[in-house]
Every structure is written in structure tokens, then in C-alpha cells.
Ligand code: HSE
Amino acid sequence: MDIAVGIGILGCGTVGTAVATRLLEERDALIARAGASFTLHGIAIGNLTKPREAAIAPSLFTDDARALVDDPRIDIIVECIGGTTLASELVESALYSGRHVISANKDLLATQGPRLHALASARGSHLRYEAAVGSAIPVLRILSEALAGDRVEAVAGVLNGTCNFVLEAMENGASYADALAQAQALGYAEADPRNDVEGIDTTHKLAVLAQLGFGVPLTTSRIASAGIANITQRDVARAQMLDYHIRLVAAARRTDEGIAAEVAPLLVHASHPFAQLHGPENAITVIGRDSGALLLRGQGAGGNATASAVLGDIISTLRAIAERRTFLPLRQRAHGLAQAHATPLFDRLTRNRTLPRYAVWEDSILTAPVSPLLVAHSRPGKETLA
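May I have the structure of the chain above on its own, in the form predicted on its own?
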């Protein structure tokens, strides 16, 4: 085994720590799987005095992230910083220098993915980010590899564990405020939960799915979205009486006019897989022209689950390096960088008279023909007698 690959990690929070620990403690097993030897050369952090995982040697830490990205020994940069400022600068620098980048940063990919993909393609670098959507659920690998010979027609799912937890707690009688406080106490929600409860996190994930699945430069700002902050315990209780659950659903599909996409709380029938998730579980449906509907379900959050997806990307990249394979462009790279726009999707769903604020989820919205006239003149949902 004559291939030796250098790895650097940016950030050592929950995910970065889990990745680094496994790279160090399971090195021999990972090398055997990858077919290439590797060395973890450094981990960039913001505070050198903060106590760290005992398994990680202090000599690996540095507070100079830019120097780590420029280290000539490093071939793969693993970005676990998050955000869209410093992370963007460092990822761009790594890709420009020909290094391969692995990231769990949905915010970055959802808002700057088309530009970063174009840069990676131009520089012969590899940009992988399985952990950015669904954590350990391999949906991006399915879109980019398993369905590479198919045409993806639609994607939909429940993609935010924090919202799932809050809505489930409300179904058990908690107010929205109490349910959110419970989520924060258990570590499911940040001290500032707006990214989750306002639907931003879910919209980021939908943008990434659309970029990869449809091959279009669609970013978060071009998708209609709403969150769960205005849902009341009374709404949740009434939905249960009607055999529905309120869930934050994300969906996107191709239409004759382009792409239709939206994120919003919807009424989902109790028998539907989207309604049967617990805690941080996610569920994602992918519909291919030839493959039909595929349903994926699993842990969509958590340090270990996310680290597992990151390590999967590391192994895939090591294998490609060992086999001296060219890093082929993902399907979206063939498109220009002009921003794509998505028309709203859920205004084509029916509504329930008892809870008219919420549209009723129907799987058929992902496959039913959509006429240009309906897209242009659709109104806020048809009313039902239920």
C-alpha cells in the first residue's frame, strides 16, 4: 500500500471530535477498507486552552486554520466548522489549491454549493457532503451514484429532528414553549433555535437535495418556506382528533416550467411514514423516472450519526485516490451558476375545514401532472369537507 494521504480537520465540536477520534482509534480498520494509508496531521480549533477528548493528542491542535489548509502534507480537508463565512473562505481556498473537501455544512452547500462545485470541477478537486442532509441516511450518495443513470423527478421528506421532537411533545400535551424548552434541555435544539423552528435548516437541506437531484443551481433564498413557531397545542390536538399529525414537510419536483418546491407545516395522515417518526428521525422519499419511489428513514441528527456519514465520505475519497480515479463531476456541475427559482408547491394541496391554516399532504403531488395554467393561477389550496 504505497498511497499515503494527509488529512486535516477544521473544527472540533461534537462532529469534529467524533471524526477525529475514530480516525485515530480505528485507523487500521479504516485503512483496510479504503485501500490507502492516511495520517491525521492537524485539527484547527478556536481555543487551544479548552479541554479536549483525551484520545486526541494535544500536538494535533492548532489555532491557525489557514495554515492547516495550506499545509503541503494535507490532501483532504474535513470541514466541521459550520456557518457560511470562515468556512466558505477555507473551503474555497482548499478547493482552489486542489485539495479534496468533505463537509457536513448544509448552510454552506445550500447557499454557495453551485459556486463551490464549479470551483471543485475546475481544479480537479472532490467536494463531498453526505452528512449535510439526513446525517447517516445516504440520500446524497443515492442521488449522485445509485440514481446517476436515472432522472430524479421529485424529493420530499421530514428533515429536521428538532421540529419532530417539539411537535411530538406538543402531541403529548406540552405547549410550544415548553416543548421547545425540553428540546433545548436534551440537546436537540440550540440556545438560539430559530434556524430549526423557522424552517431555515429544512430549507437548506431541500436546496441541497434539489441541487444534486435535479442538477440545478437552486439555493435556499429561492424556496418558499415557513416554520413551526406559530403552531399551537390546540392545532396539534385538533389534528390528532382528525387522525393527522402536523409535520414540517419539505418537497421539490420537476414541472414543465422548471422546479416547484416548498417547506411548510402540513397535516400528514397518521398512517403515512412522515407522521411516524420519533425524536431526531428523518424520512426522505426520492422518486426516479425509472426507479420509482424510494423511502429512506433513519437518524437524521446526532454527533455519531453525522460522523459516520463524514467518515463514509473520507473512505470514498481515499478509495478514489488509491485507485487514481479522476473525480468525475456530479450531475449538477453541468449547469451554469445563474440562480434557479422554484415556484411554490403546496398551494396545489387540499385543505381541511377544521384546520384551514394547514394543507393536507398527498404523495400524488410529487407525480401528478402539473399544467402551466395551474402553476400560474393556483390559489391557496382547495377546501375539503373532511
Second form
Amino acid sequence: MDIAVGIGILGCGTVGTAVATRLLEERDALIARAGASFTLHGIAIGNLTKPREAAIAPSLFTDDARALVDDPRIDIIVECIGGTTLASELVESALYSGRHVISANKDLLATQGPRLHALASARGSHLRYEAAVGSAIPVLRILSEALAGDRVEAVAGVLNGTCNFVLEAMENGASYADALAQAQALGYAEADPRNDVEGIDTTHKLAVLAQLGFGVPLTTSRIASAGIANITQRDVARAQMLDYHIRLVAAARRTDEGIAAEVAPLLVHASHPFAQLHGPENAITVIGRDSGALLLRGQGAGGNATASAVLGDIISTLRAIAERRTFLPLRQRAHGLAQAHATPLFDRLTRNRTLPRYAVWEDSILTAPVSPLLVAHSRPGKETLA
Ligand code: HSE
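Alternate state requested, the form predicted together with this ligand (shown: the form predicted on its own):
Full assembly next; the chain just shown is listed first.
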């Protein structure tokens, strides 16, 4: 095995710590699987005095992230900082210099993905981010590899583990504030949990799914969204009495007029897979023209589950380096960087008379023919009997 690859990690929070620990403790097994040797040369952090995981040698830490990205020994940058400011600058710099980038950062990919893909493509770099959606659930591979010969027609799911955890805990009697505090303590929530409960994190993930699934430069701000922050215990309890669960659902589909997409808390019938998730689980359905509906379910948040996806991307990149493969971007159609826009989707769902704030999820919204008039103009939802 004559290929030695240098790795640098940016950020050592929940995900960065889990990735670094696995790379160090399971290095031999990972090298055997990858077919290329690697060395973790450094981990950039903001605070050198903060106590860290014992398995990580203190000598690996640096507070100079820019120097780590420019370190000539490093071929792969693993970005676990999150956010869109410093992370964007460092990822761009790494790609520009021809380094490969693996990221868990849905904010970054959802808002700047088309531009970063164009840069990676121009510089012959590899840009992978399986961990950005659904943590360990390999949905981006399914969109970009398994369904590469198909045409993705729709994607939908429950994409935020924190929201699912909070809503389930409220069903079991916890207050919203206590449930959210617990989700934070368990490492499910974002550094700023408003991203979770206001639906921003879910909308980022839907944008990433749409970019890869439909090959369109759709970014977060072009998708209608709402979160769970105003949901009351009374709403949750009344939904349960009607055999529904309130869940934050994201969905996007193709229509003849373009993409329709939306994120909102909906009533999901108790018999539906989106309602049967526990704790931080996610579920994602992907509908291909030829494949039909595929359903994925699994742990959607947490350090180790997210690290599983990051490590999978690292191994894929090491294998590609070992095989001296050309680095092609993830599945992308020929499209420019002009922003795509999504029309709202959920105004075609019916509403429940007892809980009229919430539309009722129906799978058929992903496949039913869409009238151009309905896509172009929002209309109030129909009411149904409870
Ligand atoms: N805060 C996110 C969630 C983490 O709860 O789903 C995983 O993306």
C-alpha cells in the first residue's frame, strides 16, 4: 500500500470528536478497507484550553485553521465546524487548492452547494457530504449513485431528529422547553437550537436533497418553511386523540412548472411511517420514475451516527485516491448557478376541522398530477372531518 494520504479536521465538537476518535482508534482497520494509508495530521479548534476527548493527543490540536488547510501534507479536509462564514472560507480555500473536502455542514451545502460544486469540479476536487442529511442514513448516495440511471421525481421525510424528539416527548407529557433542553443535552440539537425548532435545519436538508435529486440549484431561502416552536401541548394531545401525530415534514417534487417544495408541521396519521419514528430518528422517502418509492429510516442526529456517514465519505475518497480515479462531482445535471425557486407544496393538502392550523399529510401529494393553476396560486386548504 504505497499511497499515504494526509487528513485534517476542522472543528472538534460532537461530530469532529467522534470522527477523530474513530480515525485514531480504528486506523488499521480503516486503512485495510480503504486500500490507502492515511494520517490525521491536525484538528483545528477555536479554544485550545477546553478539555478534549482523552483518545486525541493534545499535539494534534491547533487554533490556526487556515494554516491547517494550507498544510502541504494534507489532501483531505474534513469540515465539522458548521455555519456558513468561517466554514465557507475554509472549504472554498481547500477546494481551490485541489484538496478534497468532506463536510457534515448542511447549512453550507444548502446555501452555497451549487457554487462549491462548480469550484470542486473546476479544481478536480472531491466534495462529499453524506452526513449533511439524515446522519447515518445514506440517502445522498442513493440520490447520486444508486438512482443515477433513474429520474428522481420526489423526496419527502422527517429530517430533523431534534424536532422529532421534542414532539414525541411532548406527546409523553414533557414540556416543550424541557424536551428541547434534553435534546440539546443528548447532542442532537444544533449549536443554536433555533435552527432546529424554526425549521431552518430541515429546510437546509430539503434543499440539499433537491439539489442532488433534481439537479437544480435550489437553496434554502427559496423554500417555504415553518417550524415547531409555536406548537402547544394542547395541539399535540388533540392530534393524538384523533389518531394523528404532529411531525415536521419536508417534501419536494417535480411538476411541469418546476419544483414544488415546503417544510411545515403537519398531522401525520399514526399508521404512517413518518409518525412511527422514535427519539431522533429520521425517515426519508425517495420516489424514482422507475424505482418507485424507497423508504429509509434511521438515526438522524447524534455524534456517532453523523460520524458514520463522514467516515464512509472518507473511505470513499481514500479508495478513489488509491484507484487514481478522476474526481467527478456528485450527480449534477448541466445547470447554471442561477437560483431556482420552489413553489409551495402543502397548500394542496386538506386540513383537519378540529386542528385547522395543520394540514394532513398524504403520500399522494408526491405523485398526483399537478394542475398548473394550483402550483401557481396558493389557495386555502380544504377542510375534512376529524
Ligand atoms: N440538529 C440536527 C437534528 C442534527 O436534530 O436533526 C443532525 O443534522
